[in-house]
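One chain is shown next in structure tokens, namely the form predicted alone.
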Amino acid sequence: MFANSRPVTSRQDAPHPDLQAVLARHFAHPFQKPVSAYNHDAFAHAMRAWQAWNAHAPLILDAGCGVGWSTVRLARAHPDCFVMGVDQSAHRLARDKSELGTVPDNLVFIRANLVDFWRLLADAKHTGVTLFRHYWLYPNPWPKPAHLLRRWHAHPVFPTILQLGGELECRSNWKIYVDELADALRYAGEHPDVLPYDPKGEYLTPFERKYSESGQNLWVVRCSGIR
């Protein structure tokens, strides 16, 4: 049932030629769209959950967590950390997780728009809120060249994301996505590593399982010490 996924196809066969110009524009003009009220409420809920568990625990953000497999598994792998799984879909977040066993208590699931959630995290940095780790696990690649600005590394929010600190890890089944992300990080003065990735049967997400069992190559970008 899982091994039926086709590789990403695109007319784009290399990093987008407009990426650097797009980044220059985003870094020169901060993103100022108003944050919606429901995202303010969602962020406040996430902060209360963290403080109730342990306000001194390092924070991990599972960005676009989908059905929450990864959030649960990250919380188990990092029992001294607090994990926030954020997704915009209430339906995905509500999916049954009984196959994962007992859900640990060092996590919270939040329905929110990531663009707003990232900006609220950055706004809270002056209060000591920073990330220990930050995961992008198989984000939508938006493979059409015309959709470049929908990819997180080319979105106007990207400079804000870099303010959150910690180690950023992105996994994808489209090599161009990870290459572009690495180029965007280098543009910002960071030093990412791009590597083939083999989950060795230890899947963090259903997509990771599906892509791997379909015989696709997987890739990871890791960047430590983001300022």
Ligand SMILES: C[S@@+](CC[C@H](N)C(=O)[O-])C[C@H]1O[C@@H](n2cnc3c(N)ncnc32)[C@H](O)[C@@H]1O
Second form
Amino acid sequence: MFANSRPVTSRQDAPHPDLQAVLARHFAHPFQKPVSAYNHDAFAHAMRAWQAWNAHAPLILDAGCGVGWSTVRLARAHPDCFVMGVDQSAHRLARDKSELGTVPDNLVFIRANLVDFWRLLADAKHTGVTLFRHYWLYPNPWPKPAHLLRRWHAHPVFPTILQLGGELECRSNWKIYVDELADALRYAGEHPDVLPYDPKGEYLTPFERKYSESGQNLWVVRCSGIR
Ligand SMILES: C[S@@+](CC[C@H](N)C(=O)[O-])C[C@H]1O[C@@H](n2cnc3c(N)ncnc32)[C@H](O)[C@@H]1O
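Counterpart to the form predicted alone, namely the form predicted in complex with the named molecule:
Below is the entire complex, every chain and molecule, led by the chain shown above.
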């Protein structure tokens, strides 16, 4: 069932030629779309869960966590941190997790739109909210050139994401996605590394497993200490 996934195809064979101009626009003009009520509620729920567990625990955001495998595994790997697994799909979040064993209590699953969730986190910065780590595990690649602005590093929310500080790790099966993200981080003055990624059979997410077992190449962007 897993090993039949095809690599991403695109008319793009290099980072998008408009990326720098798009970033210049986003960094010059704050993103002002109103935040929807359901995301306010979701954010309040996430904050309460964090505070109830330990408001001093460093925060990890598993952005686009899908069925939540990675959220559980990250929470286990970082028992001193609190992990928020955020996805817009209630269906994916609700997927049975019994195959993962006991779900640790230093996590919360939140159904929300990340575009609003990131902005609410940044708005809460004055209360001391920052991220210890951002994980973007196999974000939707949006490989059509016309869809550039849907990729997180070219979305108007990108400058807000960087305000949250911390370390960012993004994994993808599309090299151009990681190259563009690295270019966008460099544009913002950061120093990312792009490397091939071999999960060695230890899969953090179902997409990682599917792509790897289909023989696809995977890549990772790591950026420490976003300022
Ligand atoms: C390709 S899947 C990867 C899921 C998971 N990280 C994995 O590797 O198995 C991308 C996920 O991002 C979520 N997503 C996309 N756009 C989103 C948004 N604006 N807000 C929240 N989740 C979003 C989708 O619902 C989907 O679960």
